[in-house]
Amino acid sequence: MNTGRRERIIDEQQAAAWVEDGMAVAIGDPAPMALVRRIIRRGVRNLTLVASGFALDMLIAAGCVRQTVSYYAGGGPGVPVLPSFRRAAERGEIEVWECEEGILCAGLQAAAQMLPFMPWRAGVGTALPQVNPDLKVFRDPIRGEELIAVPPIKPDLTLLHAAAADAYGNVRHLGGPGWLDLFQYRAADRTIVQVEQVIANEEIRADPWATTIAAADAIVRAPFGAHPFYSRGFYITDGAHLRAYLQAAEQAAGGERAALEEYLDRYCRAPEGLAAYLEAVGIKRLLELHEY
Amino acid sequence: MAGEYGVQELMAVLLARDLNDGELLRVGVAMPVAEAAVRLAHLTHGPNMELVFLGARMNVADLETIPMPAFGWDRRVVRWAESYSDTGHRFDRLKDWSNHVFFIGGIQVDPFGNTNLIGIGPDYRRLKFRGPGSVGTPSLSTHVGRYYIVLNSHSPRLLVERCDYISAYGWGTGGADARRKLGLPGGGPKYVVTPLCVMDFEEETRRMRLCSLHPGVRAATVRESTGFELVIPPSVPITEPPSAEELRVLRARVDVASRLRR
């Protein structure tokens, strides 16, 4: 006989290993920045990342990553483009599938309904489909019309964060999850969630409706675990942290690397852990970070 | 007249001058000009508009101040949402868009309007300038009733005769039913504004054409600064500077930080 629900909670490191070198991996907003942090620490390599901001930066900065699956990778006020990811794409490091937001919808939402590909008509009349021959365009056999086969986007795994789950991996967020998270969760083989707090079961079943994400495959206590980025709800956006981060990062695209590493080094490679990191920010930091 | 004013501020004016009560307004990340005109808008002649910026859809007609945020990942946003449209699909209910405004940018403009955010250089796998990406903006001019392309400079660099890469498709490549060809429901880009001028499409060839002049700029310095032959009718009117009234509620109630004067 057996009668024990098996729970689902797992340490960092735990969740580190669930990453493997060439895998397809997901990342949502705010980034799971706790687990992005390991996974740099683990140096994975050959990564296709399904991924758009900072996040995806740091990761390619760190070396962990082969292709990019990003609709946008901006930096923010006077950095039009991200450092590490502009230069790694010019020099031919990383490979981009070119895409935008109602594509990447599409490949994940062909992924979750194992169809070969979802029809979208943004692209139609671009460059997208010559840039990226995964993207077919065909004419639709009811209307005739031209349209874009975005075939599965598939991640092996989709790494999120949230406000709070359950041990049983029901995951609630507050203020909701990130805008593509959901479809991340979907169209991905495992999801590991990481939470700002774990909370009673019977919290969970005390409204069912506010479950977001049902049976995540794994849960990670991670308070703070979004920093540098927002937890909402529970803390901001460290946007002095973010800009330290980018004149590194761009310092390196130049060819001075000391900085960056100097960073990965301070905040991925070294802290043993979530908390080891949050020392390293400091408290007074991230008590700052509250005022919403 | 109203005295000295700053080229994104007539800029941000113009633009909210031509947007409609009862719209919807999307603006993206790092379009400030934008940020500033549908705020603008909001508080002088739409108090129906809807103001929807990284997903939080917002009416803050009621506001004293609406202030920009101050950067692209600035969550803070969300304090006066009335709803978050990701919690669902982004792209849910697209057969109502003909009602939604948006403001794009891009690292290079055609004649046609055509926009790129992908990249500069022949080669795709060794582009000499790796774009951002194209964020949502291929469905979002697919889709919306009517788009504004802002460019806070004005270079031949800029406006191309050809871009590289297309990210979003404008007319492509001329004629009135360009876009019904494709089947792309959205009504395509409207005004072309920059540091210089106003800049709309001509009926029929669907080519960009100078439409009116910032005060003191001559067209010979448009034709100078664009790298394709723009149509330039014979008389060109000056654009209506910002007036007392417009640049007071620009400088009290939305660029209180003056984002736009630096």
Given for the second form:
Amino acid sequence: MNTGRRERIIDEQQAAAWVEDGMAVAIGDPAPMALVRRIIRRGVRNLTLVASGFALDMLIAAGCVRQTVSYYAGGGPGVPVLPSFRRAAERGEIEVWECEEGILCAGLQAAAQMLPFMPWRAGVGTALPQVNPDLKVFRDPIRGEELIAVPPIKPDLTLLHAAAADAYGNVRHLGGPGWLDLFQYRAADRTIVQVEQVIANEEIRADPWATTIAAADAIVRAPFGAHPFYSRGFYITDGAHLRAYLQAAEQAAGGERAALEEYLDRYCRAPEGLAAYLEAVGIKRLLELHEY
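Now that we've seen the form predicted together with its partner chain, could you pull up the form predicted alone?
Coming up is the bare chain, nothing alongside it.
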């Protein structure tokens, strides 16, 4: 019997090939944008996307999404709802599985524990079970309280970004994992983590408590891979880049897609990989984002 450890490092092209039409894909926070852009470049379609924010909006803008499972489709202060999401939802181009943060976590937890549902209290007495008929109101047999039964939210694949990992898939998030990362990891059939650095297994073993995910299915080395988002300890969010996308997406929501298509072509479809994308952004801009 072969009991040796398996190296799990793959490149971004191999990682993107794991994503197939019709899959349920969860995306962590900060989003692994190198992988998100590869999905757009490949022209994947009909995804059920468990994601939030700009990554969700960009994949909708590129036509990759059939259904969204999201607690937040906004873009920060002043942008309560992102334009591509709003337009697609209003026109019936995507299905929206309505939920809030707690319900999303409960559904992911139900999938992780292989349960038919997870009970949740928030939303009782609201119209949420009518808006989303998959949420069932029931009476707790122990205390007699009304609760909501949240069905499993089961990603086929979870895509995450983290600070570092070794060749065997042991991952470190600097300053702790993203808000939903561990829920998404535990619920999914497989998980790919893109990282800023690949470090030695000896470094992992020297501080085992720093490991946040053990034996992820694949690791992708992607320095600056979360751009235009932040990566703790490495760089901050590129607000100007996000504003440029937002302006293009708002024009598209108004019926003029030229600027949005230009953005998608320049930053997602044309670059053959992460290195070419970073060249398009420019070394001067990237160095300006250094956190320390």
